[in-house]
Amino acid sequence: MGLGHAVLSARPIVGARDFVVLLPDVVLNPYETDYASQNLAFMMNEFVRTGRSQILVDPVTKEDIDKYGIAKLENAQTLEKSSDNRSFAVTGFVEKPKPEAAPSNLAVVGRYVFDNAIFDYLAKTVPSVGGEIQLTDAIDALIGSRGVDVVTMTGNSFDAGDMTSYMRAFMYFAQRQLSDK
Ligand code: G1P
């Protein structure tokens, strides 16, 4: 019934703890980043420091906007790719908008660090875009009550939900393996 429903289904296992969600069809390039300090590690540190949930985002082109959840920021609409992780307060998300209706060029990449309160909002979330219970809608509710930050990603990722990008991932990892031998 949608990503939101899938996450809510994990509630009995997670219990009252805060938690991380990783969408495994988004593969982060492990060769270009330091996993001990960047991306998800950075987000977990920020969550501990600020108490605000953290969501990884990356700039995408106009053509790709309608495949992703898109972030709305207070002060910026278009961000360049940065070489380090940066954290910004986010004011909302729109799930898979048309490019002309998109609030920014920042797409949700599939790594989230959540305050446990997200479960309460998910339990109240009704189906929306695509008839699915959208995680994005519950995040919007969490922003209103506790505040949420987006973190810009370092390095690149491959989206296995997109056939071209899936093929690129195969080629990239195959070539890396060959050159590591
Ligand atoms: C999901 C999320 C979307 C996010 C994307 C990342 O969409 O709903 O916000 O940008 O994952 O891959 P899905 O790919 O399941 O359609």
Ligand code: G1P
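Positions refer to the first chain, counted from 1. It should be emphasised that the depicted structure is a prediction, and the values quoted were computed from it without experimental measurement. We call the rigid core the largest set of C-alpha positions that still match within 1.5 Å between the two forms. What changes on going to the form predicted on its own:
Annotation: Cα of residue 65 displaced by at least 2 Å between the two forms, core superposition. Comparing the forms between the two forms on their rigid core, the Cα displacement of residue 98 reaches 2 Å or more.
Shown in the overlay between the two forms, fitted on the rigid core, is a CA shift at residue 163 of 2 Å or greater.
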Second form
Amino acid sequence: MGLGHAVLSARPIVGARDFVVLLPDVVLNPYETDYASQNLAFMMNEFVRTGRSQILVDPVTKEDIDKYGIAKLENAQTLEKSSDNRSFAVTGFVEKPKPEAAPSNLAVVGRYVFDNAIFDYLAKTVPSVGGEIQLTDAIDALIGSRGVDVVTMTGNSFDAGDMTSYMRAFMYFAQRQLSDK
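And the form predicted on its own, for comparison with the form predicted together with the ligand?
Next comes a single chain, given without company.
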């Protein structure tokens, strides 16, 4: 019934607490980042500092824009990859836009730090694309009332959503494990 429904299903377990969502089809490379201060750790610190939900994004090439949900920032822009996490206020998301119509090159990576209020918006979200409850629809509502930030990812990730990319990730980690012995 959609990612939004899956997140909403966790409400009885999460209760009134704020929470983190980690999508398992994206694997962040632990060899290129500092888990204690970058990416998710940075997002959690930003959430505590600002009180705004945080969503991890990564700059993608123009050729790959139509494969992802793309962040809309206050000013349309293309960002370069950085070795530091950077935070930007987001005004919405566009699902798999054509490259020439994309508001940025920042693709959603699948890491979220949410204010518990997202549950209220998910509960009111009606099925849309594909008859599913879309998490992005609830995030757009949250943006309008509380604000949401995107955080640029450091390091790289592996999209394990298809067998080819999953095998690339598997081989990379197997090689790293062998070379670390």
